[in-house]
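To begin, one chain is listed below as structure tokens, in the form predicted alone.
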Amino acid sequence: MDQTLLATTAAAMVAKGKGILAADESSGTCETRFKSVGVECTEENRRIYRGLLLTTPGVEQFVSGVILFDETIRQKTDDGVPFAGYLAKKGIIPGIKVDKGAQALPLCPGEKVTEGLDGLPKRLDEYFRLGARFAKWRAVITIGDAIPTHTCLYANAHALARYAAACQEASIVPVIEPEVLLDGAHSIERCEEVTEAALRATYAALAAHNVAFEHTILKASMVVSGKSHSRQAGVDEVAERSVRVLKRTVPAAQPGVVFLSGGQSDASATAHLNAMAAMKGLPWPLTFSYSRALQNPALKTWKGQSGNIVAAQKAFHHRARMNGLACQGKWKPELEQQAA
């Protein structure tokens, strides 16, 4: 376990004014907004695709990382240059997805944890040897009637620990995202009270496994309302509820929170991000870590043309700059009607 690269590289993943890409998406999710745009989800089309989100001049500025799939690190520039030896001389650290997927939790109907714990510290050296300085492993948490239960938030800590302390001894700075969904009929009140729930049994349970909080990055969800309830919180409301929960449970010495933005608008992830970023006080960085809400004009622009690669990258880029904005709370809807 090299302490200091894992050290340097957490810093460099929260540096202000950056943020993270999450371009990891299975081939399953692909196919499903390959098809909203009318385009076939093959494994030159996903790599044409993550190709141009990459390789977005001037993108550096605004993100610090890039999580990719088991595909995309093995994959190459359109000149043949690896993803991730293209995107570390740009100063971008490649990271990588490591976990299996959400399976169904038995004995707990409706309810899922994480697989792929057998063989990951094998996986793990190779993506390191292949350029992976960061990884990430994301538990699912649903709430409806009486769920989550004990069972569920307890046994995906277990895996998120255990993949945390894998990672760190390979060098690797784990991303720890135990997403509570943006899914359900349930109030901010609820949303906030298993939000808190998750992040307490989960850091309770890197403890137990040894795990350095100095080298581990949260990768969070916001405290928002259930996306079918009656009343929907406002931007305020979001942001001093997600901010609370993470200052009664996220240890000062973690390097920084990233925020995941679960299904919300483009707007709505950037204003939310914007507002917790502007307060005072935080004992840590926050920032982003987005997938859809950073890639959905690039993806609507694209629509598989290469006549509209251009383009494409211009959209992504100013979601990346507005976005790299509001981790410093400097945002303002008015940026956005300029750029329009």
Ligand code: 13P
The other form holds:
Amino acid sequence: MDQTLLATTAAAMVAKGKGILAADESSGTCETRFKSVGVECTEENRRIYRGLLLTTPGVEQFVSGVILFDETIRQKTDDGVPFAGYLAKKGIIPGIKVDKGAQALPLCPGEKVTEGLDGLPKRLDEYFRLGARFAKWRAVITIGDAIPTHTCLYANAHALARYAAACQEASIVPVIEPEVLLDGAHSIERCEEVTEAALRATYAALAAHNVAFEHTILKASMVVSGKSHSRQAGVDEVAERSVRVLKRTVPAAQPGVVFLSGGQSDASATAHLNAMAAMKGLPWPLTFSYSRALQNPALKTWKGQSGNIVAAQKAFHHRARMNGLACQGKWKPELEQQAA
Ligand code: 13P
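Next block, the form predicted in complex with this ligand, ref. the form predicted alone:
What follows is the entire complex, opening with the chain shown before.
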């Protein structure tokens, strides 16, 4: 275990003005996203699309790291350079999704637990050799009638902790993602309560497994109103509640917190991050680790056509720049209108 490398990687992931691009969609998720713009989800199309994002000129100003999928870390640019090596040369840290997805949790109807611990140390060693310096594991917490249960929160926290310990032993920084889904008719108060419970369970498990908080990054979901709840909280309320929960649960020793976008609109994800990052006296930097809220405009512009690649890269660059400002609390809605 190289503790110096772990500390350097974690600090670089949350460097000022930068955040993370999540480009680790499984092939199934990719299929849904590609279908929405009429693109066939072949291995080559996935390579072309990820290549478009990763080779966007100048994006390294705003992107500190990219979470890759197993397939992508083995793929190459059009010029035959492995994506991980290409990114590292640009000063972007390659990361890797290592969980095997959320599966039904037995005896807990409607709940899931994330799998992928079997053989994980061996896979981590290979990913390190392929250039990955951080990893991601996503737990999924659903809010509904009488859920999440204690069982679900603790099963997922336990898996996150075992994953994080294995990562640190392999000199890979674990990104710990207990995602509370925004789907549902619950209130923002309920989301706050569940997010706090999920984070408490996660940090208790991390401590029990001897994970060094200094060498972890939290990937948090924001505290928002359930998608179909009648009252949709405004930007300030989301920011206030999200930060309050983090302050109650996340150790100050942690180098940084990154957020997922979780199905929020691009504009909301940016506005929420901006409002939180503008708050004074937080013990950790806050930034983005978005998939949809960074990629949506690029995907819609690309539509699988090589002639659209430059325009798609511009759209991606714009969202990366906006979120690069937002993570410093320097974003304003009027900046959206200005060309890159
Ligand atoms: P979204 O930003 O689209 O929620 O994806 C982030 C992510 O990596 C989820 O695991």
